[in-house]
Each structure stands twice: as C-alpha cells, then as structure tokens.
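Quick heads-up: it's one chain on its own, the form predicted alone, in structure tokens.
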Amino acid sequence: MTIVMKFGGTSVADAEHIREVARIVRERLARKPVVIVSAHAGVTDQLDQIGRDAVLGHADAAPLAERHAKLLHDLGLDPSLLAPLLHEIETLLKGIELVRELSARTRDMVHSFGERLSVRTVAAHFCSVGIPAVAIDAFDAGLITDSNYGRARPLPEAEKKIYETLRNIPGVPVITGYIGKDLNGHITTLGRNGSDYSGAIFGNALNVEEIQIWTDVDGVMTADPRVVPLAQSIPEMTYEEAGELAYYGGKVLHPATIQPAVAKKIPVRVLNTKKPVSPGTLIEQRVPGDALPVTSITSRRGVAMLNVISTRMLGQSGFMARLFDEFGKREIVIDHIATSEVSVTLTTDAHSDLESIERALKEIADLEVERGKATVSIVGRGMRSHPEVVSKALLTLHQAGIAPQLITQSALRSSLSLLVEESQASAAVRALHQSFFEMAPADIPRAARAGA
C-alpha cells in the first residue's frame, strides 16, 4: 500500500525542518510514501506582495532569491539549484511591469513559484541524505483542472492521468502542492492552503491507505491553541465534522480537503511535524464510542453581515430567486441566513465586492452592510442529541457580556455558528471553550461534557 504525506509550509520553512521532514519520511519508506510539499512558510504572501509590486512598476525578488540561496547554503546544496526558476520569475515580473496588469491567470502562475521552487530543494535534500527522490510539479504528475483561477478543481480525468503517471516514478516523489494546469497549458491555483485539497486528490487518484496531513499542532484540536492554550487535541473525528469544521474557520484543513477523501473512505491522519510520535487526529467515515456533544470551537474573521430590507418581498415568490442570482453572477459566497416578513440578513466574506450588490439591488431592496464581524462555531455530530448545547452556548456568552447578532444551526445540527464582533471573537471562543472543556464535570451537565 501506499501513503500520501502531506508537509506544510511550516514544516518545510526552514533547512532544521526540513531535515526532520526527511527523517520522518525515511522512517516510513516502507509504505511507499509520495510526499506534497507547500511552499516555505511566508513565501506565497511574499509572491503575492512582489506580484501587486510589479503592477506598480517596481517588483523586487531579490529578497525571495536570498531566502531560497540561505536554504540551499544551509542543505549544503548546489546553489544553481533554483536558477532557471528564479530566472523565469524575474522574466515574468518584467512582463507585468511592462502591462500594468495581474490578471487572476497571471496571479497563480506568480504564485506557483513557491511550491516549484520548495519541492526541489526539498527532493534534493532527500537525495542527498540517501533517500532516491524525484521532484515533480503537480501538473506533470497529471492533475489538470478548470479554469477557475484562484480556485480551480480538478477535472474527472485527472485521477487517471495522476494514477498512470505516478506508478512507475522511482523513488519518492515530491510533489507540488497547492497547483495545476488547465487544459489551456495554463497554470492554476486550489486555494490558499490548498495543498491539503492537493495531498486528497493525489490520495484518492492512488487509492492510498492513509493520507497524512503533517503541519505545526498536535492534530485537529478543540479550539485555536494561540487562542486558547488549554485546548487539547482531538483524538478521532468523522469527516462530517472535519467539514464543518474546516470550513467555519479551522486552521489545520482545507475546507475542500475531505471530499477526495470521502468518495472512496480514505482516513485522513492529521499529524505535527516536531512531535512526529504524537498519535494526532484520525478522520474517518465513523468514529467508535457514544459521540461527544461539542469536538471544537473555532472562528473567522473578516465576516460582513448584510441586512437587505424590502416590503417587496411580501407575497413575491421571485424576490429570493432574485437576490440569490445578484450574488451568484458576482461569485460572492453566502455563509448564513435567517429571514422574516421583509428582511434577509446574511453574511459573507467582508473582501466581496458589495458595493456591485448593493447597486444591483438598490430597485428592489435597501441594504445595509456591517463590516467588523465574526462568526464563532460550535462543531459536534454529539450535538444533534444534546438540544442543551444551544442554551448553554447562549448562557454562556451571555456571562461573558457578548450578545449575537445572528444564530444559525446547520441542517444536520452538527454546527451552531454564532455572528459577534470581530472584536469579541477571542474572548467568545475561549468563554466557550471553558464552559465545555475545561469545567469541572460537576459544574457542568453531564450531557454537556465534551472532553473536560
């Protein structure tokens, strides 16, 4: 059988990581690892920045050519490793210059250097150290996706490509995270932190026994750790709540990460590079034993809340089609939702582009937009049994003089997401974390105990 690893960009972000990197791949050459790599940790912001730079005529990579010469300096590695990309940087921000323009195609390809320059300073830190290793990016290895820029997913016709392209490579191979290439020859990007929706889609292509998700924390934890010092991690979940949770704001997941991984029930293991004997977080379809109520508190930040206001909508079947259109031709995502009589309040993303919305919709609504929020959720598939969870999380806020401004539960009622400001969300998650975790079983209901 074989193994997917995934390492990210801390776990790669200097030569000391790196090292341990390949001590923990070598002591798992039995399982026929193929290992994902993001790249060095800062270097995609640094991209980016450089990019935006370029645009405005003085793009300057020298600072990230120094960062990649320290590390192959500090490997002992050649230093005209990285040449030729380096090169093709300088020339493509010269193109950029000389336009005054970053198209969103042209973004991912400046943001695709950092994993092609990572995956072959780390392949050759394995060689040298003895481990056979071949640097591969993403796209040759097969996966092509749509033309989404920015956001791409893979085409049906990748998990063949990747399956015939990969099992007879020599060695190990160290594949980019984080990029593709469209049918166009284009280059294109997953998402920021994609590389876990990468490490799930190399996995489910290869139908591994296990993809490993290596980073910086002892596995999935019950809240922020830089939040919360006390939270503790979460020994096993199901995919359900690692969905829930990746996507109202969890730092360890991707949030498209577990769907490769359900389709063909591969468990996902979530693992910390500097404590590689930790057990971590296993994610699988089913968990063994009675479901806690609560697994994890998290946040996220940068939330807008819309109040979109009109007497129109009283009787008009069309109002909601409508509105759900203006946002669907802007790509603008709604999170939550609650309506009455003559109002809709939802949220999204506050970077969405609102103004178009509410210019769009000026005929047939007013709009009011709050910026400064923050939606604080509460994970659990035990929560679908224990009703109480709802009132304690309310009380709870409450003693901590935080009041919400909009409670939605999912479907499923696996999730309870709570709108506060941005200002308060810290203070929210670590009042919530405490009432279910960290309180003594007898000031708490025994139905409401969640790992305390």
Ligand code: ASP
The other form holds:
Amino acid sequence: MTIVMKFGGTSVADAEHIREVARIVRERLARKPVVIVSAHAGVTDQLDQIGRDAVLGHADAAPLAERHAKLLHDLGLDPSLLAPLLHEIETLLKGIELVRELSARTRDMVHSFGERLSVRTVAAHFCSVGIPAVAIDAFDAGLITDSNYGRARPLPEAEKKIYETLRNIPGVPVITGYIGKDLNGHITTLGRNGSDYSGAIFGNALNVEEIQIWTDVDGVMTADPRVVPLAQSIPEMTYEEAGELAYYGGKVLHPATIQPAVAKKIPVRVLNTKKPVSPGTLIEQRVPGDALPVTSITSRRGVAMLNVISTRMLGQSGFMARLFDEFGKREIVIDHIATSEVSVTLTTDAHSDLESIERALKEIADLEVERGKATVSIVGRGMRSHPEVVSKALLTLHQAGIAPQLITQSALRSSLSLLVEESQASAAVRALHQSFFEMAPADIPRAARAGA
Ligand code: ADP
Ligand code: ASP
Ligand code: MG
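Give me the form predicted in complex with aspartic acid (ASP) now, not the form predicted alone.
Every component of the complex follows; first up is the chain already shown.
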C-alpha cells in the first residue's frame, strides 16, 4: 500500500501551509506516502528572472535567500540548512554573468534550485514534528530523462531505477517535483507545472494505489475559479477528459500528468490543501453513470492562427506531408487544423518560430500569421450523446458578441474547441459556463432550448 502525495507551490507557499501539509501527511502515514514537492509558490518565476538578470550582468539572489531564510526561521529550523545550495546558486550566477549566456541546459539548472531548496525545508519540518522524512533530489531517486531541456521526458529505464532506489528508503521520502537528470548527468526540467508529471511518474514506477495532487482549489472544477467565481468542483472524471482539459489550458494539471497514470490505470485524486476534508476530484479510466453534456470549460492563451494559402498546390498529393514536415522538423506542435479548397488553417503556440516556416514554404504557399488568439475548449465525455452542445455553444458565443474563427471537434467528440481573440477568452469562458452550468432550463433562451 503506497500513495503518492504531490504538493504544489501554493501548498508549500509559507510556514503555515507547510505545517498544514505535515498534518495532512501525518494522517495518511498508514498508507505509506511518497511525497513530491514543488518549489514554494513564485520561486521558479523568481529564479527564471534572476537567470535573465545574470545574462545582463546584474543577478541578485539576495531576495531568494531571504525568503528561504524566513521560512526556516518561521518553522524554527536550522538557519544553515540551505547554505550549501544557496552558495551553489551564487557560484552558478557568477558563471552566467561571466559568459553572459543562458542556454536551455543552464536555465534548467537555475530552475532546479527551487525544488531542491523546498524539499529540504519540508523534510526538515516533517522531522521536527516527528514524521521520519528524508529529502531526496528526483535524480538521486532514479528519475533519468532525455536531454530535451525545458521539456524533458523520462527514459524507459527510469521506472525500474525509481523502484529499486525508493524501495529501501526508511521513512517518508520527500522528493523534488519538476526535475530530473539526463544520461550525461545534466539536470533537466519537465516543463513548467511539471511537478504533477513527476507525481505521476513516481506513482507509476512504484505502482501506487493512488496519486494525489494537492493544490489550492477543490479539485478540478467546471472552469478556472479565478475566471469564473461560480465554478463548481467536479466529483469524478475520466483520464481522457482530464487529459483534454490539461492540454487545452486547465492549469490545475500538467498536460502529461495523466499518461503514466493511464499506463497502470492508477486513480488520480485532485485535492485541496486548504480544505483536506473536501472530496476533490477522482480521475479514473471509467466513470459509472450518465455524464452531464459538458464536464468543464477552459481556455488557452498565446495561440497563433496560421492560414496557408496555395491555389496551385493544395489539392496535390504530398502538399500536406510537406507542410507537416516543416512543422515536425522544428518540433512545432499543431493543435487544430481545418482545410478548404484553397487554404489550410491551423493553430499553434504563438511563441514558435513561425517566420522560419514561412520562409521554408515560400515557393509553394503564402502564409498569413495572426497572433493574439486563444482557444476556448469545452470538454466532456457526455458530448458524445449530446450533439446539441455544439449549437448551444455557438449560440451562446453569438449572444455574447463573440465570433469564433475556427471550430474543431474530433470524431471522439470529447472536446470542442473554438478559436477567439485573446482579449475575448475570459468573456467566452464565462458566457459558456453560465449557459452550461449556471442556468436552470427555464432561463435558457428559446433558440438554445430548441437546439438542446
Ligand atoms: P499548484 O501550485 O498546486 O501546482 P497551480 O497554480 O499550478 O497550483 O494550479 C492550480 C490553479 O489552477 C488553481 O488555483 C486555478 O486557478 C487554476 N485552474 C485552471 N483551470 C482550473 C480548473 N478547471 N479547475 C481547477 N483549477 C483550475
Ligand atoms: N516549480 C515548477 C513551476 O513553477 C514546477 C511546478 O510547480 O509544478 O513551474
Ligand atoms: Mg501546478
């Protein structure tokens, strides 16, 4: 019997939260928890900024050191506990200042200090309140990855290594989320928000009975509660829905989190550190009973829309292959795609190097790039038996004065995505949430009911 308990940055933001985490873990000691911890809230952003400043020659790690010193003080821990790591950061920053260069590999190293500092503090606090705990860096616990800095993935052999290493650890292991090491011994990160993914990787390797993701809200909700104050907690959802929701912007889970859990069908439970008694959300392979037409609504910003126009080539065989090949070579992921007689419209991350695609396709097509877009996605397994969701969604957006520029729904029909202007994303999510979750049937406009 083992569980993974992953605590996000907000759950270990300050001394009070860390004490609460210890209480939550203590109550579950009988289930042999393996604890995964993020950096304290905001620390990864802070490290990222310090790294950039170092390139310009003026890094200042003092505020970071002060924040950690205050945490140690507030928890009554040894003030010198983090000195070796803080010294290491100083040395690294000096190096960056000297060469005035920050490669993806060095950035991962800078970021890694957030989690490496936090596990030491959290484990020391556990020990001070009588929970036998050991701080472990994930790479010392077997998490070896490829060398894709900033978005590394575990190597197949990591599973066995993790199992072998952790099997003999006495007490509660408190392991860094977000980071690993490649085969050359360089530190890697799994992508921002990656501690959820770490939780699932360790859960899978240890074949645990449950992976718990402890955060600052009541589980996965019908929308981001920061955007929709009336968002409700979702008691149960499928891996497929959770995966779609995370992919299309639901920050509550890292998009890759579900993969390792699915492999061994391990249930994932999303819980609220501030309200441990609340049941949160259980994510499983299958959920019994009828589903509501819609499970959740989310949005993703920073999207670019690309129109590929070619009157000569489009219908010819090989054109699409060439198009995808140019994206593939640059590792640019296409999210949505729609084709017509003379053009292909697709969406991707607005930060991708789209100019180089434009150059590469010059002889065969014209490319129009429009940044500043967002996708608004409606997710739900219930949509399969509720085809009216599409018409209701479109009518709702129309009534809110929002005209989607691209509409996509796959044959699986577990999500519907609508491309809108970034400035309209929150309004679109609110309008859709109101229409699908907040209205009694009698409130629904007649036209929408006719479609429903
Ligand atoms: P952690 O520090 O625990 O990793 P994050 O800030 O990464 O927490 O993720 C939790 C946040 O995700 C919530 O505070 C909430 O604002 C946001 N969020 C976005 N979409 C959803 C959703 N559908 N359900 C719950 N939270 C969501
Ligand atoms: N600390 C990392 C981040 O802020 C990873 C995580 O919190 O999940 O992105
Ligand atoms: Mg997170």
